[in-house]
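The chain that follows stands alone, in the form predicted alone, written as structure tokens.
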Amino acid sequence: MKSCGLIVEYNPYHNGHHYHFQQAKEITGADCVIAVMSGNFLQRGEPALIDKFSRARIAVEQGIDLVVELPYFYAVQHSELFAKGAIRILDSLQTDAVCFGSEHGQIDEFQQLYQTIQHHHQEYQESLKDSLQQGHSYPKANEIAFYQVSNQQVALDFTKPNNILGFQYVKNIYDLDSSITPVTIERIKNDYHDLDIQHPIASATSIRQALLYQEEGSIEEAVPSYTNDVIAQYKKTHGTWHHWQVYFPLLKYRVLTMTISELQAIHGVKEGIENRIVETAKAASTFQEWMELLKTKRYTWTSLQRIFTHILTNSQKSEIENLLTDHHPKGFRILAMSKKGKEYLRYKKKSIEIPWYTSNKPPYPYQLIDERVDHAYYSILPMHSQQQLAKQPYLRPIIKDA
């Protein structure tokens, strides 16, 4: 049974994601499509619009066969660690191929750049370190290092976020000496950062903007009808979608009642940024204003959002760094699956070497951190919603038998 892996967030699942799924299945000839999906907080340090189980349900309804959660300590990280976690899970699942969307759209240049860096590994690492010390962001430091080792302008545009992620997927496949075959398709019709819906294939950013600042019906052109129904029902049931502004009072309270030493212990906090966080918190009246006051050349919007996520979830350096030391996942959590997904797990049962878990109950190895993170995510909802949704992780996965 041939399988293809997708590394996703589905925030929310839209027509572009459906195109990606269909193309991946066709190009790789996969019988089973496996999605490794971020949980309730995402790679760019944002809360997901709707919770992970709602997003997993949409995914299997649209044809994905198996939805596996990317653990929090990999999901809310810069591109290299995000990719490392996802590729390790897909390798553990013995996935045959990984298909990712990129602005570049050709796999050859990703592979050639990897080979170039391997031949100039020390020079690349030194350049990366120097650029970071000079105050460049991680993506910019990577671009500078790539240019220096290749002695020419790199073919991949590293101002584009999916090219950056795509390279890290390829790099981690080869670093792991995995048998996974990397495949890429070109993103079409939109840019990752587009703020307006201009086509049925629109960016997730533009869809979230339309939801949060316009009418619910404004996204109908850009998402499957099932996505639209689930999103609308979530707000009707729980009173809100999840975005940073609704967490702002809680986050500000957290920061202003923590000591400097407590802030310094939070994952991602370094170089004195804790002092700027406290001072700007006192002046800010909205989340947007806080971010504008806080961001610098060294600290990008995304890196600051990740720090805020770790503050909100009380994720400390010692805990996260300890979890990241494992060379392979201790297990993976299944959020949803189709009949084909169940067949794949049965087919691979004897050869998959790490355990999989169908709930957050012990002995699931990441139970404690997941529980804490989920409580932080649900904290802005009415109490009856918090109590209802907190039960989900301890139930069986969403199963689509039809």
The other form holds:
2 protein chains.
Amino acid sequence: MKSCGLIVEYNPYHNGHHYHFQQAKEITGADCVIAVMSGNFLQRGEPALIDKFSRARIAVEQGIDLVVELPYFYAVQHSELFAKGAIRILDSLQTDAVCFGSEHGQIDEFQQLYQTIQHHHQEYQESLKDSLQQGHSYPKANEIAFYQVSNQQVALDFTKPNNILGFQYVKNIYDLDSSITPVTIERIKNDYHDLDIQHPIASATSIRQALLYQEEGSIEEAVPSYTNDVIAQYKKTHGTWHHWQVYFPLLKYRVLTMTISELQAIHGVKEGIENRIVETAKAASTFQEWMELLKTKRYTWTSLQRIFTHILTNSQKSEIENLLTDHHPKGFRILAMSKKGKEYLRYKKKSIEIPWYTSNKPPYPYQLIDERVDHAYYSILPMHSQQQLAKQPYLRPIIKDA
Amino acid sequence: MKSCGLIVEYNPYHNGHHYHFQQAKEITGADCVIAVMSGNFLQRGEPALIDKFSRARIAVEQGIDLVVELPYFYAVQHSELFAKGAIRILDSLQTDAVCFGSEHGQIDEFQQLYQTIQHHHQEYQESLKDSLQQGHSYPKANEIAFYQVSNQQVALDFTKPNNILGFQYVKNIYDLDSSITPVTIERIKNDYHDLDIQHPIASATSIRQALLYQEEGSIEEAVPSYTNDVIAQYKKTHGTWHHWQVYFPLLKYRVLTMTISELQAIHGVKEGIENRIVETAKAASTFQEWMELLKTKRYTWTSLQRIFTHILTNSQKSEIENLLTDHHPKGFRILAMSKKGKEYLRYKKKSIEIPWYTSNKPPYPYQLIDERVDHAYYSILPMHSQQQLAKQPYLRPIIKDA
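Now the other one: the form predicted in complex with another copy of the chain, given that the block above is the form predicted alone.
Let's see the whole complex now, leading with the same chain.
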């Protein structure tokens, strides 16, 4: 049974995602499509609009066969660790191919860049170090180093986040000596950060903007109707979608009752940013304002949001670093599956060396961190919603029978 | 200039408090009345209905000359430490007398009990230890030990919380070899826990009940009109009064994102209660329900509320224990004063050995803990209220000019 892996966040699942899924299936000839998906918090350090179970349900309804959670300690990280986690899970699952969207659409360019960097490893590292010392952010320093070693002979545009992620996927496949074949598809229209929803393939950013800041119903054109239904139902049942502003009072409370040494122990906090976080917390009236007061050249919006996520979920350096020392994850968590997905697991059972789980019940190895992260995520909802949703991880998995 | 100290919480200042204040002044012949008052959280482990600055303002408006804050680490404690902190502050302030209300109204009985316990120290300690081992709460064990050593020859009713507190005041005055004269006034009518407000001297409990669970305005009969005005204005400006239920979502979020070892580090958490706190947090829909699920014979309602206060304010054993090692407070914080109060401080300036502060600005020794506790207290208010009220401790002190 041939399989293809996708690395996704589905925040929310839209027409562009659906196009990519179908293209990937066709190009790779896969019978089974596996999505590794971030959980309740995302790579860019944001709460997902709706929870991971709702997003997993949409994915299987749209035809994905297996939705596997990318654990929190891989998901809410810069692109290198995010990619490492996702590729390791797909490698463990013995996926034949990984198909990612890129601005460029040519896999050769990614492979060539990998070779170039391998050959100029030292030069690359030195350039990276120099730029960081000059106060550039990590992504910017990376971009500069890429340009320097590739000597303008690589056509990849490193300012595009999907190219960066794509490169990291390819790099991790090769570093791991994995049998996964990397495949890329050119992304159609609509920039990652584009705020215009006037197109059937709109960006997830524009869809979220429309949901949060415009009237309801305006996303219909850009998402499958099932996505639209689930999103509307979520708000109807639980009173809100999840976005940073609703967490702002909680986060501010948390920051202002922590000691400085407790803040320093949080994953991602370094170089005295803890003092700025406390001082700006007192002055800010909204989350947006807090971020604007906090932002510096060295700290990108995204890296600050990741720090806020780790504060909110009380994720400490010692814990995260310890979890990251494992070469492969201790196990993976299946959020949803189709009949085909179930079959795939049965078919591969003997050769998959890592245990998988369809519930958070012991001996699921990440129960404690998952429960903590999930509680933080649901904490802004009405009490009855919190109680109902906190039970989900212990119920039967989402299985699409059709 | 003769002075008399009162140990108070004024939650809120009512006719009974006013009567007690006037009686105390008359009986002791004091020119200056000093109130040592709990801050934003109270001895029984509850947030005060309105903040400490509002309560201090009411007190000076009603005639109190000096309102000194009983620091958090003394205030939110069982009666022994609460009394110790208050007496030490009044002793530092060279107060001539301390006047407390009691069910009994006879100071001799308190003195006699002190002597009896001194004479039967070992017997008392053994009885206390026995009862605690049998699973009794600390107050109950104390009560049993009192009865045992007093051999029924002391007329004090140890089930009355004001008698217990009164005894601790007397004990601390003698233990400290202080020159303070203890004085007691019989409390008039209305039990501490009485819920009936149909009397001009109603209990603070019944007044809070009326405010929180009945229509507005119904407390007019039981409080000075100034109290009524400030209380009404507080809600009008800030949208709510402070009581546990409004902190419930925050507290639940906090508990469910802490590790067990973090919970164990919180002041007051012991004997495995941390596990019960986490388990019951998941099941409870309201604060009341949480408390009912959590309560055991060993843990009184009050001791559990104190634990919740320390969790909310992130007050750890190491910090509180360290602060309690000081024989006298490092300084005291004046929340409000009249002209007479100001004069008293000037008059006693040379003989008061401990520095006093009218602002939280450095070198005020408890700035960090006060700021953290205050942020926790204000965190349930709208953002503009939080910002406005967080500035108060750094403004000029409340001075009544008249």
